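Single chain ahead, written as structure tokens, the form predicted alone.
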Amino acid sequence: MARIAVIGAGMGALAAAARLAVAGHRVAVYERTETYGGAVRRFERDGFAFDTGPGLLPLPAVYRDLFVKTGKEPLEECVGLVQVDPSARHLFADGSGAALPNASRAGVVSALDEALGAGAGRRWGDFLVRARETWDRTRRPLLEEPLWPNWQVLAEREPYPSVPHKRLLRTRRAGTLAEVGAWELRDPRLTALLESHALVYGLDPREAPANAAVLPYMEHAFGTWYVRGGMRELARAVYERCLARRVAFHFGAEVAAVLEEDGRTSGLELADGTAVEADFVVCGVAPGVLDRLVRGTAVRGGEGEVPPRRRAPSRLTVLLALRGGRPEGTAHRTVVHAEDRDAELDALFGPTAGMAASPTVTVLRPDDPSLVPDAGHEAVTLVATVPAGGASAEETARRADDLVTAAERAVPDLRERLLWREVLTPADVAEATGAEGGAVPAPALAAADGRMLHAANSTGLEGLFTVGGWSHPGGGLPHAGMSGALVAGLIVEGPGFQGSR
């Protein structure tokens, strides 16, 4: 039985802790804040409750597997997991809109044909077939296996089967997600639909490789799910599973350093000077934090390694308490697309990063009585991708106003119904997660010379592993759960571990 210290109580760290405890190890978690869940938090006021991190769950099989492997009670006995239908309603810049059924290719094809014109559904359906092939090619190396030592193979090959496209007397194939939209979907609304799946993860579709097609495919193939009471309930369930497996938690315990002896980790030093002995250390922290914790040893960036991704956009969240109940038939999620998509991308990803006046906004309107004081009120959450880092109070208020203005396309009487609003900025994300500027990591993707990969879970210091969104396989709730499984496998089975089966 090994002594294992886990730094941070984010979802990946919790998943690793539960699996390691079931394997017979003595696991203790040290979290600098006073609660668990990382970015998966809840805000409550006046009888209203809101998720302040992810609002929906794709690929729930990751957490089903976690609960099967760590106890007798399956996930569905621990949380109320419900499939959202429609998966999303999209409002496009030209005033058109489409509601897409959940996990139904035929239904989506029909809905797009009806909303956008004959042929639109077929083009999107054909794209999903190619996206499925991409998923089949990348699922194991990017989700279920430790990062390959010869990761350059993943970096060099574009797994998306692009359709040949004749351009300027040359036959070309799409190499970026934006080119997939322009050359294969051939409709600005379908392109906006495609690119919104990258934008929500902070990816520039003009730079994201074509295999980012797996992001909309995951939603299509495995459905979009909501946890009754909010996604914070998923974090609670994983935390309680850890407690049931006798994982020890120390909240308000900031780690000052990872200790090492004879080239191997030997434990932790807390900010109050307390030394904690451990045979293994699992770090669920951002790269900059890891740099500060490890003294004297270069644990990242060795020759032939994938360097850590240190920069990413953040998110701005506006929580709205509304008078009046949620109208019957309201979609849980509505994506309000930017009026000028090119201007939005230029603003977000240009040399002077900022947010467009008309951003793409995700509007979440859960049908969940537990989130409101009574049936005569509604809790609405607005989310947009914004640059990481600080902003003045004036700029933050202006950005929040922009989100509300955009959301009025989905909720026309929004301002008349508004009781109050709460704005959560990148600084709030930074406080919850420790990531510099509130940066939010994206999932790992193949190709692009390895720029979209994340650093391996193992490190240059023996016995030290990393978990969560800033290491393989990257950001997102499913990816966090998979990182926990990978780290547990590497510790339990050793460096020969080849991934889950």
Ligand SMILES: Cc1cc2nc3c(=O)[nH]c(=O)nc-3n(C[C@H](O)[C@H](O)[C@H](O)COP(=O)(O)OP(=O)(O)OC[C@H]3O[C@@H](n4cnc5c(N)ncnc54)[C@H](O)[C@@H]3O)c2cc1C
Second form
Amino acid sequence: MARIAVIGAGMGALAAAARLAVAGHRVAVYERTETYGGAVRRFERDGFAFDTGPGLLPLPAVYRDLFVKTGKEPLEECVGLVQVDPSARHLFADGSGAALPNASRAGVVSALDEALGAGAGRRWGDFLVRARETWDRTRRPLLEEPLWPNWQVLAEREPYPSVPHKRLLRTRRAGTLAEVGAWELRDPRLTALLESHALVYGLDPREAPANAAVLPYMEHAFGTWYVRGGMRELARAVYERCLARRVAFHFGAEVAAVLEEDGRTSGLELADGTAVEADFVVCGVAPGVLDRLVRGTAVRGGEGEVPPRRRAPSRLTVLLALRGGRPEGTAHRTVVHAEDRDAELDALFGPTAGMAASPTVTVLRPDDPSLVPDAGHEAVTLVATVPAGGASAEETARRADDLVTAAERAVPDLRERLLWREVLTPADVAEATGAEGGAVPAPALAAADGRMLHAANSTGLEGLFTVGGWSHPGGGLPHAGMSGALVAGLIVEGPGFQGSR
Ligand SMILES: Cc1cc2nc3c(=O)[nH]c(=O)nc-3n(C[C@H](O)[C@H](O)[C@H](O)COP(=O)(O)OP(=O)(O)OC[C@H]3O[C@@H](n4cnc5c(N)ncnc54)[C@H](O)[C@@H]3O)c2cc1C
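For the form predicted together with this ligand instead of the form predicted alone, what are the coordinates?
Below: every chain and molecule of the assembly, starting with the one above.
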């Protein structure tokens, strides 16, 4: 039985902790805040409750597997998992809109044909076939297996089977997601639909490689899921599974250093000076935090290795308490697309890093009585991708107003119904996760010279492993959950571990 110290109680770290405990190890988690879940938090006021991190769960199979492998009760017995149907309603800049059925190719094709004109559905459907091929090619190396030692293969090859595109006597193939949209979908609304899947993860579709096609594919193929009571319930269930497996938790326990002895980790030092001995350390924090913990020693990104990704946009979240009940037939999620796509991308990813006046906004309206004081009220959450880092109070208020204005396209009587609103900024994300500027990491992608890969879970310091959204296979609930499975595999089976099946 090894002693394993886990830094942080984010979802990736919790997933690793539960699996390691089941394998017979003595696991203790040290979390700097007073609660578990990292980004997966909840805000409550006046009988209203809101998720302040992710509002939906893609690819629930990752958490189903965690529950199967760590106990008798399956995930479905621990949380109320429901499919969201339609998976999303999209409101485009030209005033058209489409509600896309959950996990139904035929349904999506006919919804798009009806909403955007004959042929649109077929083009999207054909794209999904190519996206599926991409998923089949990348699922194992970019989700289920530790980062390949010869990761350069992933960095060089674009796995998306793009359609040859003739331009000025030259035949070209889409290398970015934006080119997939422009050359293969050929409709600004389909392009907006495609690109919104990158934007929601903080990726610039003009930079994201074509294989970012797996992001809409994952949602399409495996459905969009909601956890009754809010996503915080998933964090609660995983935390309780850890407790049931005798994982020890220390809250309010900030880790100040990873200790090293004879070239391998020997434990931790807490901010209050307490030393904790451990045979292995599993670290689920952002790269800037890890740098401080290892006191500047380069434990990741050595020669021939993928360096940690350090930068990513954040999120602005506006929580709205509304009077009046949620109307029958309301979509759980509506994506209100930006009025000017180029202006939005230039503002967000350009040198001045700001937010366009009309951003893409995700409007979440869960059909969940536990989130409201009574049936005469509604809890609505607005989320947009914004640059990481601080903004002035005036700028934050302007951005929040812009989100509300955009959301009025989805909820026309929003302002008349508004009781109060709460604005959560990148600083709030930073407070929950410890990541500088409130940056939120994206899932790993192939190609792009490896710029979209995350650093391996093993590090240059023997016995120290990294878990969660800032290491392979990257950010997002399923990916972070998988990082937990990979780290557990690497510790239990050793460096020869080939991946989770
Ligand atoms: C607003 C928002 C919206 C999001 N939306 C989505 C979405 O729609 N879909 C999706 O899949 N994902 C989404 N995500 C991302 C997703 O929540 C994360 O990728 C996922 O929860 C994985 O988190 P993690 O394991 O990296 O840990 P994190 O959530 O980053 O938590 C890290 C933990 O480590 C702790 N910690 C940091 N430093 C120390 C230290 N020195 N000592 C001890 N503890 C420390 C922190 O307090 C924190 O608890 C969103 C995130 C945010 C913030």
